[in-house]
Each structure stands twice: as structure tokens, then as C-alpha cells.
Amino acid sequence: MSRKTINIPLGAQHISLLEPVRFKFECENEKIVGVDSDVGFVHRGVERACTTKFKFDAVGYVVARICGLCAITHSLAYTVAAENLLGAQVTAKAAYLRTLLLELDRIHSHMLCLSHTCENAGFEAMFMQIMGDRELVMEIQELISGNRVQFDYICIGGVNRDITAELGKKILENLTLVEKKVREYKDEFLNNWSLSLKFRGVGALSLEDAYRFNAIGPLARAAGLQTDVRNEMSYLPYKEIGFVMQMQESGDIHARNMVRLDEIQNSIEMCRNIVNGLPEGEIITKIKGKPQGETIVRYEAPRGELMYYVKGNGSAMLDRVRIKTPTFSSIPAFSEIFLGQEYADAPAILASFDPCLSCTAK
């Protein structure tokens, strides 16, 4: 067979990419054999407006606007970092109230992410039953903090809203419910081969690649490399509350899937967890003062490590307030997991990233 080369371009607007980035493939015959990336901007001038235009005690919700998906990560991120500038601690029930949002935050994004795999495979029906599955994590999350998306839930000192009893028993019956739906998920990953067996070895990011190109999150941890910021963390309850590192080794779409299948069912344990040993106390410490000097926080979101640069000078605005997404820390692996693979598979490839070019664009 003659070979013939052939660019194709994948994005800016193609339908298993729905974020500002553009893939141009150089193809010999359907194998990828050179990739070239340009990752677009979209400008909000968020971190602009964080410095002049808003007040410290108002950016935790403004960066909550960065992303629909980890705004809950976001609005910590920053809170922390403003506490630590303030020298303030928060309460144990604040910080329990606090995992509770971030994970919930983590197991609606996975299963975003598993859908549109499912989607990309041409499972229709089940990218279907996973949205709407999906909405019973929404509505917990409406329920504790009054949002469906963009959660106003975290202040400067604690959270501005506690559960009571009642809410707590809805909560736990809604994630006995998701832990069931997963089950079932799990199941069909595992055995069903268009949906995912059928991508054993594809697109696979090996554990020495994983260090070369400083992967981060799910992607990270599907190939062997044992990072998580959560097992790091100190301010917030992981030790107690049951957090299990989950990890795979092959590196490949599918490993990509289970690691994100087995978080959410640790993250429901986690749930869980906090809701029965929920400590007592008030929810919000009153906090004084004006942010001083310079700090850098990392917290676990949905798609792995993200950063907070946050510089204040004793007055009510700030200097610099700096954030780093896991999503711009993956792109430099995107590229490498392609070459040598079919053109076919990089629609699949590409769901297996979760990547959230809303996120990198602020």
C-alpha cells in the first residue's frame, strides 16, 4: 500500500471538542505520525479584575465563575489562600462542609466525563442515563448551597450554609442512589468492548512519560504515578474521612475510565463519611484584618492539581492573584499520546483527557 500523507485539523469547533484548542494532524494513511497544538484564548480577565476590581473578601466568588465544573475548587482554593494570608483558621465542621462540596464537585464532573466518553463510542442511551443520573448529585448540591453550578457556598472564615438532619438523610439516600448507577457503569466499562474494552492500549501515556511531561490527576494516576493533592493535605479531613489513592497502570483509555469509575465511589464514600460524623459547631469563624504577604495553595480538582499564587499588601485590594488549572499542566502530554495512534481513535483520546479550556482561559 503507497503511503500518503495528509493534515487533518481537529477543533476548534468539532463535536468531541467543544473548547478553544486545535489540533492539525499530519496522518500517513489513518496512522498519526505529527501533531501540532494551538490552545486558543478566550480573556475574561478574571485575574485582572481580582486586583482591581473587587475587594479580597469578594474574589472567592468571582474565581467560582472560572469554571462550571470545579467552581467549589476554585472558591477554596483562593478562600484558603486569603486565610492564610489572614492568619485564620476555620472550624472542624467548616472544613468537613467543605470536603463534602469538593468532592460532590468531583463525582458530577467524572461523570461528565464518562459520558461524553460514552458518547464518543456512540453510546447514546447510555450518555443519556448518566446526565440524567447525574442530576441527583445536582440536586444535592442545589440543596446545600442554593446553586445548581456556580456555588456561593465557601466564605473567608467557613461556609455560609449548614445541613441540618433532614438534609443529611437526602444526601445520603440521593448517593446510595449514584452508588448503585456506578456499579452498573462499572460493570458495563469492564466487560461491554465498543464502549471500553475495545480501548485497552490506546492512547496510553506510559509511567515514565507520566514524569516526563509532569502529569497531573486521573491522567496521572491511570499510568502508575502515585500523585494526588489530597494525600498531601493537612486542612482538610482526607485522613479521616476514608480518601483511598485510586490507581491503574496501563496508561490507556480505559485505565483513564476505571481510575475515574473507582474515585467516585471512594468520593461517595468520603460523602458519606462526613454526613454520619459530621462534627458540631458554628460554621464560620468571623475573621479581622487585611491580607498581608504572599501564599500558594494546591488543592485536588475534578482533572488534577490546581494552584493559587494570592499576594496582598495590608490593604483591601490585592496584588497579584495567580492560578494555575490542571488542565494547561496536561497539554504538553496531549500531543505526545497521539502520535502513533489511529486517526479514528482521537475523538475517544480526547474524552479520555476531560480537558477544560474554560479553566486555562481566564
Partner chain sequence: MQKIQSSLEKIREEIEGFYDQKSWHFLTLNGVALSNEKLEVQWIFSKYATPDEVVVYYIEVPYDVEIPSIADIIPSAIISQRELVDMFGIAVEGSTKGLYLDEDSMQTPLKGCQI
Given for the second form:
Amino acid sequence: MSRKTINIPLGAQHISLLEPVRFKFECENEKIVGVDSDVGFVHRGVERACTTKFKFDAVGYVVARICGLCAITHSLAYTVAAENLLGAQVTAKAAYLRTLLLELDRIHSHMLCLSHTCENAGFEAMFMQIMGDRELVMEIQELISGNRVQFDYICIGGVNRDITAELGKKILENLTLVEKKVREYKDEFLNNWSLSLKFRGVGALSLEDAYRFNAIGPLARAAGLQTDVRNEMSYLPYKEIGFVMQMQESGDIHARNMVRLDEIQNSIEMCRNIVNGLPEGEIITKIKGKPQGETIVRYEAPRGELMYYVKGNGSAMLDRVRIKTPTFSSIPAFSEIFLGQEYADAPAILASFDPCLSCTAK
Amino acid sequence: MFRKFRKKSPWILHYNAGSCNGCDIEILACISPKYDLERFGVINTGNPKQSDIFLVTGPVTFRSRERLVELYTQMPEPKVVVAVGSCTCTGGVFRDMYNVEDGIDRYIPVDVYVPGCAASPELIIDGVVKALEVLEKKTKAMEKPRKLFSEATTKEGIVDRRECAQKVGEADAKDTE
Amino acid sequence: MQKIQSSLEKIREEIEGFYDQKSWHFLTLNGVALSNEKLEVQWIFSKYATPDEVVVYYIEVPYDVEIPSIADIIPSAIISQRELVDMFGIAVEGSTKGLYLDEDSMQTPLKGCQI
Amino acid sequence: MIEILLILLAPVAGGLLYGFERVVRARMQNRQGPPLLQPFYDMMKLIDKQTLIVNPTHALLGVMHFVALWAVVAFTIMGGNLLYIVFLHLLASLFLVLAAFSVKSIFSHLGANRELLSMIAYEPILVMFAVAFYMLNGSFSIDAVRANPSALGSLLFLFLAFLFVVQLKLKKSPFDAAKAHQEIVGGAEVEFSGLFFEFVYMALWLEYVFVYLLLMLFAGDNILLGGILFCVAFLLVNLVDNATARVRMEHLIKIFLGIAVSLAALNLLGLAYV
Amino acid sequence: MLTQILILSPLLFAFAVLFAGVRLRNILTVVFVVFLAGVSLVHLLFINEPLRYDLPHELHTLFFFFDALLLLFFLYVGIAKKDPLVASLAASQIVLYAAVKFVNGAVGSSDFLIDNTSLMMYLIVNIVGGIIVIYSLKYIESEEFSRLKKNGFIAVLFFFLGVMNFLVGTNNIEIFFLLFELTTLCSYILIGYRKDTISTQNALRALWMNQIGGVAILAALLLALVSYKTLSFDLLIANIDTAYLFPIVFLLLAAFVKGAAIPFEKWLLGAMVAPTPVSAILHSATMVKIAPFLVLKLSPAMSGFLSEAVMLFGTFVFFAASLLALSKNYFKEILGLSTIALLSFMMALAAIGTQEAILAASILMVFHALSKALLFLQLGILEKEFHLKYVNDIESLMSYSPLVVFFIVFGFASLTLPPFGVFIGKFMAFESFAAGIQESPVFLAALLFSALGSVFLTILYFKVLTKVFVRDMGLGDSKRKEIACTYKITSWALSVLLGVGIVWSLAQRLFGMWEILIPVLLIGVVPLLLYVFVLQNAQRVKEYNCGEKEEVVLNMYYLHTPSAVQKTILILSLVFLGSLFVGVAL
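Here we have the form predicted alone; I need the corresponding form predicted together with its partner chain.
The complete assembly is shown below, putting the previous chain first.
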């Protein structure tokens, strides 16, 4: 018999993709039987630039440009690593403010992911609604940091801006609005029949595979693998502000969406606690010296675990900055999930991974 | 006669040539209800063959440059290229990194530069509206491919866009005479 | 952060003995250039549900050896192995160039001292 | 005379309808939306664009799709044979499918394949639609339908089934898998550009006119009822479009063959024996 | 007189051709085919009312000998090839035939009855069959056989034409049985012509399956003799008692077997798989038409339950065969299954028995023969000239031979689209179903089956066109390949005949003028105008492939029917067949 399969490309440029990534699906009819991926379109060479072009105190702003969505987590992870190497401590207030921005970032990133998943599932109205409501969060971010996307908020020793009392009130106001909306989305995601056709049981990752492929972030938590770096680290005050790990069992798109929705609610709760219980003190401490030694810092980005390995040699230039981004380590798991699915679902599945290719390729 | 309608129905094609996706999510935000680009008749087609405005973000990486040019050539004239974000205009923070080509105007002619890291939705909309004006003024003569390929490199093998643009202007002046 | 030194020959065995997928999470494979001739290759693991517990297995090797693959023990290591090939120009069993750079690229961005 | 005028104006009417629908949809999504005449602006712009074709066969078939659809609308307005119109409409759709198959583009092929599959879903309903009027009036002639009083009461189930077809033919979610912008970039029409895309674009307007003309047959000679039916269907279609995600092709066929076809078949049985 | 010419001359010519040289053979064949076609046309023009003839008594005796010889030959084949099915069926036929001879004592009517249906069949057999024979002259030339064997092949084809001409005119069931068995013999010889394993196997399968038809005819004959005391079709039909329809049902069973309706579809598919396209063409374009012909003949005798049941069964097979065809990749298999589907559809229409339905069935028969023959010719050309068999492989054919592509597209278009004959037939069929719904809900089921079935068929055809139409951008005319002249001429002849069909349907006022003309204009004029004015100067652009430059891999879409569905179809068709008998018995 002759050939039977067709090759369907998804990317590099495709309407359902925000970033260039290339999947080549080998399909029987529309059923995917083979996946070939190419993730290197956005490779710019940041790791090298961090050790050759920029001094250590500027690197925090450079690594933020790795990814617009999780810029803050990149700069945080790097800054913490640098502070470790310098042997410095930040004040409690700075730590709280950092956490506030991180969680706001998580909220808007998750909302973007949810809306994009809906868009790719052909639910335009939901996309518009979530994108519209996301502006509430963007507004707070702009008020706090001065920019909508690339904040440059965190610096070595603390943060760059303080929040005022009115701003605190505004934050609480907007968060309450968002919380109300999120409850509505939850209702929609749970009860809309066409969404359940599109999401339930589609693109599922079993718990076994989650362990095998070292799944991380919402992908792992949706499959029932209890892993969240916020639970496994000590340099941010998550224990005090009411962090709860959100779990689902089934591992499909629906479960991932539910994990994200639950996390948004938890993050709103945490932000509220931060604003209400913000400690007094300075937002920035002066730190002197040059980084020396090596360290590993992990942090939970919206997409999962982010890791920085930084090695200093006592001069202004670093020896090595190794960035392991969440999407990077999930790619093998992605390919596994696509097998056996319909091509029609592929964009929605891909969006539900919330892939961040500019993170991956650096 | 039809030219004035170009302005009223710009369809956009968006390509990320290696940006940090900050600008991309802002483009997405432009479509959202708060900014609503569709007021201007904008549709995000995602298909080069049916687009008029090419929104590019990112400091063209080594691997995406071929795709960039390929997409550009598939768009029918008249078309306008908008470079969104600082790194798209000049390479920005990524300038001189080993896998980066320092801005898209080395490869395709850019009509509107939108600065910002990340460019905010207001700026992007402003850029698109500027692009509409350019779109209306475009003539066939401006679109000749010589702009792209002929005499486009200097000795070091680097395109000097400004010089090329001047040359094209001269040629047009001759054409009209 | 706990660092354990190993050798090129024994590293596979040691990881096989150490790694338990229910309790250890494989973070990544990392390379650090020590000099123009030598690099350090690290296999980084963290423990589920325990704060700040990270274990690093590392070996110091010259650039012209072939690093053994652990993709059969930990499938997700395949992508970091490919990255290592791209960035350092070192051979890893079963991995090809071309993740970030072109297949025929001569570049090895992180090899050797860079300053 | 007035009929010829109507036929000539059919694309314009369709364009207005399409523009109005875009506004309605935007308002439903809390947006301002494009101007009402947006489709015509698009049209003017497309005429002005450079002609880029993949191959002549492809471009020609796209134009034939438009012309054939116009012929279908013309027959419908003139009051021709309903069954014939259904088949001619099939022919018109097939032109687009053929066009999509004539280029070496994967998305085009996927779209065409889905278009073909969706025919499995809607053709039986359209055939039964024609047959139902035949059973009522004793002939397939549309003139006969328009001359008789409304039969909406006895064709209620069929009307419901027909709403499914409206949703599918107008490429509205949840039945828009054939066009699925996020999956296959518009499907069959992906390779058209400039002038030739305009024909395909206008063909969609004609599709609007055709589908709603058929819908108004349920009102018989009652023009007022026809208007009401049109408004109700129009709103309903857009509401459903805004409240659902796209279903997969296999689900689409199952839904159509399971629900819509049985509704229509029940209706026919009812007509014959109750 | 004309009828006798039609029957006898091919038989004689078959002998003549056996010994001729290549050139002489070719010239003689062409001339003779034209002659045959002319005679059948003259026939059509001059015979206005049913003609009746009688054959001399001596001939009947001769027929008896032939029958006995034939059955013994089948028995011999069964024993020699160690095929128990063939042997046992042949044996049971011998027993039944003996019983028939024993019972004898019937009131006979005339042996020949030539009515409108027969005239139509003459046209199909002689014109379509003739064109196929001309085509086969070239086809057989490229085979590696001895001259005698090649001549033998042509001779068998002519023999077959003679037999068919005889068969469609006969009114005597006993003679009908003989001719039926002779066509079976022709199938056996043609399918097994190459004598390799698969051919032999398929030939044997065709033999035993067709013998079921023989058994059924004999059973019908025996029952007709016993209860109606006749062996003529017209008397049987005229005197039929609705309480005792068994002879009719058995004859219908024979029709289903010949028409390869679903439980018996294997033999026709086997004929397709056998490497002899000519036999495939003959089978699917002309020979299987015996099935709808027989049902048409019997339709006056069918009413009520029987007609509805046959209609339901026919439309069900139409639906099921089209569904099964969707998952196929082998070009011949696709055409074979679609033939089976359309044959059943014709039988269903014939079973309805209203004037309109019968007209629809006749139109379908004529135009289906033309279209299918055209398509099969192209298939043979593909195989001989381009060595292509699978639909998946015919990509870029457009660059090799646009003419073949044109014929293939034309063939498929003529099977689906207005204004071609098959479309008109289907259209009228739907009208007939619609008209019947008020009588019985079975018509609704038939309507649904046929609506779905025709959509499946459309999809099937377009699935094939997927591959045909795909065109490489870079390929110029360098790869063009001319096809042989004979192939071209025969293909053109069939296409012109299809075109004549459009004119005929205009003349017959089956449709309004605009309804016919508008599609013609669409297909013909609009593209031409545009091509001349716009497309000549248009610039070319590459296909959109997500910005990649890489070649895309396009294959066909398979719409697999799960094995459970296949089993269900088989069981349902058996149930339908069984319920025919049970229903008649009750």
C-alpha cells in the first residue's frame, strides 16, 4: 500500500500562535500520530550576553526581556540569586511587594492563557470577555510599576517603587471585581456544553506520565502531581499570606483551566493579604560587593518552575548564568500529549499548555 | 478611486520574529474590548495573502528571518510594515547578540516604527493609524522590489536602509518626471 | 545545594541508582565552562515537597568526549542534552545539533572563556 | 422586473446583513465594532489590491463558486424548483471545494475536506426541507410555497432543524469547523487573495441571502411573519455563536445526524400521518 | 430481423476475428463496431411498439444441450480446481435443471419480446460496449501474449456482446437462464484471463457467486412452472398472484447477485482487482446492467410489500456501498463500489414502478454506463501509460497529462453535477421518493438513505479529485506525455456522448431550459472569459505554508468505517434479503 499520512504544520507563523514555534504533525486523517517540534525560533543568546555584555547589576533587567509575560519572575529569580552570592538580605516590605507583583503577574498571565485557550477553541466571546477583564489587572500593574508589561520593578536589594494608601485601595477594588468575574468564568467553564466537548478528556496527561516527564506547573498539578515551587522555597513569605496548592485529577485541558482559575482566586486572596498586612520599612537596601561563588534559585513562574544557576567570580562580570525556563522542560511532555489527539484540538491543547517560547529559546 | 477605501479596511498579519512576547500580548490586548481595533475595520487574519498591514515584533533572530521575508513576499501590494517595539526597530537590548539581526529593517522595508518596551496598546494603535495613512499614499512605484534587493548592501554586508530609501525616492522622482 | 562529584564513566550508573521519579524531580542539565579546555557538566535534581533541597551531580570533562545520555532513565532530559550540544559543541550520546542554532552552524556560543 | 432588481441587489443586501451582524456581534462582546458598511470598504480595498494567484484553476473555481451561488439566489428569488436549488447550491459549494483542492496547501485541503464532511451533515436536512414543502403543496415550486399560507405550525421541528443548517452554512460557532480560523486559517479560502478573495468573500454574503431566503419560506405568503422569523433567527444565531465553542467535525456530524435529521424526519412523518 | 443481426453477427464475428492478423483485426473490429452501433440506433428509430418473435423448436433443443454442457463444464471446473462451492452449486443447478425439464408442460409465450427497456439496453451494450472493444485493441497490444490469445480476448468480448444482445431481448426464462450462465462464463474467462493466482482465485469466486444467481433463476423457473404453468416473463408478470410471489423474489435474488448488491459485492470487486481493466470496464459499464434491467422487467409484478422492501434494500446498499468506498485507496475498488452503489439505486427506483421512477432508472442506467466507462478507460490509461493504480499516487498528474485529468474530472462531474444525465436521474429519483412518503414511511427511509448515500458518493469523487487537481507550481511542460491515439479517441467518443446527453435532456424538457443552461454556462463560459481577461497577466505566488518553504506532504483523507460498522452492514443486508423471503411467505 502507499503512503497514508499527511503532514500538517502548525507554525512558524500561525494565527493561533503568539510566538513562533513549529510543530509538524503527522496525521492520519486529522488524528495525530507523530509530532515533530522546533522551538528555536526565538533564540537570541541571552545567556551569553549576560556574561559578556552586561555587568551583574544590569543583568536583572536583561533577563526580564527573555519573556514579556513572566518578566518579573525572571528578574526576581536572578536578583535573588545575585543577592545570595552577595550575601545580602532584603527587608520584609520589599519581599512583600515583590510577592504582590509576582502574584498580579500570575493572575494576568493565567487570564491570558485562559482567554487564548478559549479563542483557540473557537469561543470568541469568552476570549473577548476575559481579555477585557484582564485590563483591570493590567491597570493595577501599571499603577504600581509604571509599565504594563516590562515592569523593571525589582532591583538588587529591593524594589524600585512603593505603593501608597490610595493605590492600595484601588488594588483591592479592582481585585474584588476580578474575583467576581473569575467566579463567572468558573461557572462557564464548568457548565458550558460546547466547552466541555472541546476540553474534557482532551489532551490529557496521566499522573504516571507527569512523573515520568517531570511535568511542572499547572500541567503537573492538573494531573495530580503535587509540585509547586512556592511550597518548596523559603525566601518569599508565601506561608504567611495564605498560599494553598491547587490540584486537579484528570490532567486534561479542563483540569488545567480549573487549576488556573483556582490559582487566580488564591492569588487574589494572597494579594489582598499582602496589601492589608504590608509591613513597614524601607523598600530598598544598599548592597555592596561583587558576586562570588555559585547558587541555584528556583521560583514558580505562572507556567511552572523557573531555575537560575548563577556563578560569579568576584568581578562585575558573571561567569555563567544558566536559565531553565518552565516551558523548556515541558516540551517532551507536550509532544507526548499530542499523540492520538485530533488536529482540530491541537491549537487549544497548545494554548492550554500556556507555552512561552521566548522563555524556552532565550 | 478605490484608494481611499484602503484606509478603511486594514487587515493585519502579525509575526513574532523573536521578541519577548511582551509586544505580542499587547497586540492581543489591542483586539480586546478595551481598545477594540475592529473599530477601524481591522481584522487579524493571520494569513499573509489577505493582509495589508504587517505587524512585526522582535529583533529578527537568525532562524526567523527567512520566514519573515517569505511572509512579506506573500502579501499582495499595497502593504505596510509596522515594526512594533524597540527591539524590532533597532535590536534594542538584544543588539549585537550572536543570534540576532538587529531590527527588521535589514530585511524588509519598514514604514512605521513604534517604540517602547513593551509598546503599549495606545502606541500600537497609533502606529496602525499612521500605517493607514502610509497605506493610502502608497503607489505602485514605491513597491518595486528593487527597494529590497538591489544595491541594498554596503561593503560590510549590512543593509543601510536609509540610503536605500533615498535612492528609491530619487528613482520615483525620475519616474514621475 | 548539595554537590556530588562523579566521573564520566560512572555518572550514568550513579544517576540510575539515585533517581526515583516519585521523589526526585529532574531540573536540568547544565554546562559551565571552566577554561578553554574543560567544562563542568551538572545534572540538577530537586526533591518534591521539601524546601530548598537541590542535589547536583557533576563531572569535569574536556570538550572532546562524549557525554552519556540519560534519556532512557529520564525522558525529559533529551531536550537539555540537545541544548548542551548546541551551546558547548560537545557530543552527547544520541543528540544532534539544531535545537536553537542551525544544523550546520559552526557557532558554540558558550564554549570556553568568553571575556 | 422587481425580481431582476432584487437579484442584482442580492449581494448588496448580503453585504449589509453581514456588516450589521458584525456590529451586533461586537456589541454582544462589549465592543464598539466596525462600521456598518465595513464589508463594502473591505470589498473596495480588495479590488484595489494586486492580483496574486497560486494557479489559474484555483482562481477560476473561486469565481465560479460566487457566480453559481448567485445563480442559486436568482433561482430562489424567481421561485424555481426547490429541490433543484438545493442541488445547485451543492454544486456551488463544490466549486469552492474543488478550488481548495487544486492548490498544494495543507490548510486549504483540510478546509475543503471539512467542507465535504459538513455536507454529510446538512444535505439530508436540505433535501427533507424541500420534500416537506412538496408534501404540503404537491410541488417543489417555491412560487407555490410563497402563494400558500404559512405552514410554520406543521413544520416546527423542521424549522428547528433548519436553524442548525443556518448556523452551519453561515460558519457560526459551534458549527464553524470548516472555516475554523484558529485551526486551519480560514480553510478553503486560505489561498485566495486580492480580487479573487473578494469573490469568495462576497460569496459568503450571498450565502447569507440564500439561507435567510430559504428560512423565510416557512412564513409562506405572510411577509410580516417572514420578517419576524428572520429577526428571531438572526438574533438566535448570533446569541448561540457568542455562547459556544467550536465543536469538532465528528461531533458536528453526530449532532446533525442525531438531532437535526431526526427532528426533520419526525416532522415529515408527522406531515404524512398525523 | 435487426435483432437477429445484433445477436448473430457478433457471435460469427467472434470466430472471424480469432484468425485475423493484427492490422486486419483492428480494421475489421472498428468497422464492425460502428456497424453494430448503427444497427442498434436504427433499431431504436424503427421499433415503436413491442416486438415479438418466436424461435424454432430445434433451437430449443440446441439450447438444452448448451445448458447441459455449460453446467457440466462448471462442475468440471469445480472439481478440477478443487473448489467445493463451484462444484456443489453446479451440481445443484444440474439437479434443478433436470427437475425443470421433468416438470415441463408449460404454456409458452413468444420467445422474444423487445420493448423499450430492451432497446435502451441495446444502445448501452453496443455503443458503450463497442467503444470498450475498440479501446481494448490498443490495450491488449501492450500485453505479452501470443497473437492467438490476444485475438481470443477480442473474440470473447464480441461473444459477450452477442450474448448480451440476446439476453436483453429474450422473454423465455429458460433461455434467459442459459444466457445468464453464458455471461457468467464470460466473466470467468475474462477475469481469469491472465491465469495467475489472484486472477484464478477471483475468477472462481465470480463463478460461484454468479451461480447462486443461476440457482435462483432455476428455482424461480421451477416455481413458475409448478404454480403458474409458464416459463415466459410476460405471462408470469401478467398472471402474478400477490399471494404467491416466490418466483419473482428468486428472480430478484438473481438480479442482486448479478448487480453485486452488498452481500455479493465480492465478485465484482474481485473483477476489479484482477489485472484486466477491460473486463472491469465491461463488467461495470455493461454486464452488471442486467441487474437493474431484470428489476425493470419485473417491476409491473411488484407492488406493496415487495416493491417497498426492494426499494429499501436498494437504497440501503446504495448508502452502505458508498460508505465503504470512502475508506478505499485503490482506484478500481473505489469505482467498483460506486458502481455497486448506483446499481442498487437503480434497482430501488425500478422497484418503485411509477412511470417517473422507471424513467429515472433508465436515465441513470444509460448515463451511468457512459460515465463509468469513461472513468474506467482513464483508469486503464493510468495503469498502462503511467503505471499508477492507487489514488494516492496520482498526484501531479496535471503536469503529466492534463487531458487525462480532464477526462477524469469530466467523468466524475458527469456522475454528480447538473446538467449531466446522472444528476437528472438522481433528481427524478428524489422526486419519486418524495411523492411516495405519504403512502409509506419506507419512502422516508429510502429518501434518507439515498440523500446520505449521494453525499457520500460526492465526497468519494471529490476525494479522488483531491489528488488529480493538485498541481506543482514549478513543473513546466517538460514532463508532458502523450497518450495513445486509440485511448484518446475512445475517451472523446464517450465524452461527446455525455455531451449529447445534455442536449437530449434539453430536448426532452426534463428540466426548464435555464436550469440546464445555467450550469453549462457556469462551467463553460465564465472561466473562459476570466481566463482571457484577467488571469493571463496575474502574478503567481507560492502557497501559504506558515511561512515555511518546505514541501508539504498531502495525502488523501481516509474515512474509515470501523469493522463493527462493516459487520453491521453485512448483517443488515442479509436481514433485508431474508426478510424479503419471509415477507413474501407471510
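All of these numbers come straight from a predicted model, not from anything done at the bench. Residue numbers count along the first chain shown, from 1. Take the two forms, superpose them, and find the largest set of C-alpha atoms that agree within 1.5 Å; that set is the rigid core.
A.B. asks: Any chance the CA of R212 moves 2 angstroms or more between the two forms, core superposed?
C.D. replies: It does not, since the R212 C-alpha is displaced less than 2 Å between the two forms after the core fit.
A.B. asks: Tell me, please, whether between the two forms the C-alpha of R161 is shifted by 2 Å or more, with the rigid core used for superposition.
C.D. replies: Comparing forms between the two forms, the R161 CA shifts below 2 Å.
A.B. asks: So with the core overlaid, does the Cα of V244 end up 2 Å or more away between the two forms?
C.D. replies: No; V244 is a residue whose C-alpha shifts by less than 2 Å between the two forms when the cores are overlaid.
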